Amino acid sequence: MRVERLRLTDFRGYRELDLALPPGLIVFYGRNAQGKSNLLEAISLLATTRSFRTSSEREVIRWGAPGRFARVVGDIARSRDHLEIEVILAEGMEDGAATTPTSAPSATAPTASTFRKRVRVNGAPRRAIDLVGTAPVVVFAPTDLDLVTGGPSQRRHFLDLTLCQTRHSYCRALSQYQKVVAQRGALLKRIREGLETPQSLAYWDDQLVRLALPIMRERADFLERASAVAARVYAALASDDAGDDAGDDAGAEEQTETQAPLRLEYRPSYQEYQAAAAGSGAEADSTQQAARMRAALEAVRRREIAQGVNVLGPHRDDLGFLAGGVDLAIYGSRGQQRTVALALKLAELEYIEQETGEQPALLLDDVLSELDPQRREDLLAAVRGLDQTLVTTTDLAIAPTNALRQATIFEVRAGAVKPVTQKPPMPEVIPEAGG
């Protein structure tokens, strides 16, 4: 899948734009703040129909728009077919608006009767649930740099973003599993506070059961075959890893541990599910699943109901790195850590392909700053021939210079995108002394 075409209109600092992309790498680089990873985000509301870089949509309006709306139009091309995707978002527009369960919404965000979201596939209308996966990308953002070390929440959101854009079933799933969690836990509030009794919650346990069930089945199943392609790809971008924070004998002992094959490990915070039902899709099997889960929700039940919160389900799922035996979030080198985030991230594209048929465009907004010369050059060198890579950067001399011979690059300043039409230099060869 690529973006030939993008058009925006009061996107951002955008107040029209009219861009054709051509496939492969394409690289946009400019100052800070001069709108180069607005360019990104667009494609990712394509895709998903939110943003990656905030949970407020009313602050992708261009200030000052006199319509208070935003219009972001792609020309996708994908293995089979041409699609015209539009996504609007607008204060106030009448027609209905929807949203995609990929992150739950933020206190802070506008209400649905101000601030209102339209999505059309080649002019027809669709709900925006049902646009996720249609024009699959991967985005690589410097906050994904810490998926290793960072809170449970962004690995979720990792794991539901990826798997709402393989599997529409998932996606609805987690719509109403999130709804099922938020009505039960109001529910275990009014039961602690004496307004309800605990006999009312054997509905709502049924209905967390039946739902958390096929989630957590479907991140098991995801992580199992990830796990094997991040392995393969960390082996690859890890060889210059053994020197990082190696000291003493023990650091350099540690080192060679995690230097093992990479191994991502699932972890439900209902643990009975891996040795009960992992795997297993069998009609009685299920059940049994669905007996010991709410056998497991009556355990915890007086805990529930003194802390008001739900304790067991999806939502309180993680996963864990592990290299030897070792968790590299805890003893992992930075440098490791960061290597486990980009494998984990080109597993991700390498699933969504298998399973749709559809490569995902990769999306890598302003990483390479953040990383080391080799990790630069691993990392390019690694999606050299994917369909379509976007990159953006505020130096182009920290890019691989042959990575940057071969790619389309554009200059963005002011919200103005202009083609660089000469490329840079290759590296002088000096030759070595006494050869």
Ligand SMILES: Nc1ncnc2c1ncn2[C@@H]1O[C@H](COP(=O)(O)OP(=O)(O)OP(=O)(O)O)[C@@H](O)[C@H]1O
Second form
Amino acid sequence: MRVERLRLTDFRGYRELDLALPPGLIVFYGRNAQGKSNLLEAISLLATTRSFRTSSEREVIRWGAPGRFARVVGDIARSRDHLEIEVILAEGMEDGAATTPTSAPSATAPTASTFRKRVRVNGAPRRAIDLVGTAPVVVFAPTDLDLVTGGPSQRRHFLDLTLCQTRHSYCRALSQYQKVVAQRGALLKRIREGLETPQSLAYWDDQLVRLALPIMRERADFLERASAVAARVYAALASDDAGDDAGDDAGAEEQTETQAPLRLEYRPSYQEYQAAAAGSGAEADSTQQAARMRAALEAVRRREIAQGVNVLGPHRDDLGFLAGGVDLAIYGSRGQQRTVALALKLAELEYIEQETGEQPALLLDDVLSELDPQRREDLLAAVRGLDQTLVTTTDLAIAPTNALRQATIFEVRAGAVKPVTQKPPMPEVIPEAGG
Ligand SMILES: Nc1ncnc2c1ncn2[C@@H]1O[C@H](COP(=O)(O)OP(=O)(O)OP(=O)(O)O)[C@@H](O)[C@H]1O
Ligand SMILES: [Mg+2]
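For comparison with the form predicted on its own, please write out the form predicted in complex with the named molecule.
Let us now look at the entire complex, which starts with that chain.
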């Protein structure tokens, strides 16, 4: 999919913006704090109704916005149709209040209950959760470079965002699952305090198992399929890491362990999941799988009650990155870890396209400066054929010249976005690494 037109009202620093966007590679450049990332954030909101930069979405409402709401409207061209998606984030005490002008931004933060999100597709209201997947995006921001070494929640978030954009059923199961985990967690604490009996867990065990199994199955399937794509992309991106001396015939044999093909490994907290799922697939086996997981819950019952938390289930899953049996989170070089993160994002893009028939728009926020010149070039070469890639950078000179030649460049300055008609000064040819 691609965004043909983006309209913003009181979104971050933008009072009003109406921007036509071409297909292909788009570069937003400008100095710091001019509103480049805000543009990508707005597009991610159209895709997921969430910001990739903040969990507190009321932040996006422009300070002093008279209506105390922010509006993002995107004209979206998809493979088979066109859509208009509108997302409004508003704070106000009651319906209608969101459009009541107020003279100044409220100094006291309103409570969460007064914040609302409204979604419309072609004018018709939609639930936020049902919008996800309509206009998919893959976001790559500097924090994503820590995907390999960061905490497991970051990796789970990656899995969830990918799968939610691919399948509604996953998103719905996940949302219900999260509620079950919260309720069950509260119950475990009450049992610990002697306010409830362990028998009261039976219902919540059933709910947890019912929702956990399909979530784990989707995650395992995705990782199995994405593994091959990620390996291919990783090999292409990391090709230079072996060094120039690997070019001759003998050198090819002398790959170190960490240069072996990349493999993604699912690490469910319910470790018997793989065994329970192996060889099944028939409907009859799902009751057996459920029985096994319920037994696993029984086995950790004491610990769960003592700790007052849910210890088993997808909310504690993780994934690993292996090359030749070596864990890259532990033994990989910093450059390799970043390359894995990049490969993972491109694999995500391909997976979503294969599964849904819709190619996500790729949003690269500020990542060029984080990569070495060779990887920059490799990345922009890898995205050349995509429907739409939107890149932000403070420094045009670091973008590879041949990529820039085919790009549409906008300068972002103090919330104004202007196409750059005159070609900016081109950088010299990027020096070859080691040359
Ligand atoms: N709710 C808001 N209302 C008004 N302005 C805001 C709001 N939220 C953020 N801003 C402003 O937006 C600007 C940041 O925009 P953005 O993050 O898009 O910058 P950028 O061009 O990506 O900068 P950098 O190159 O540093 O990443 C800041 O000046 C900030 O003060
Ligand atoms: Mg930025």
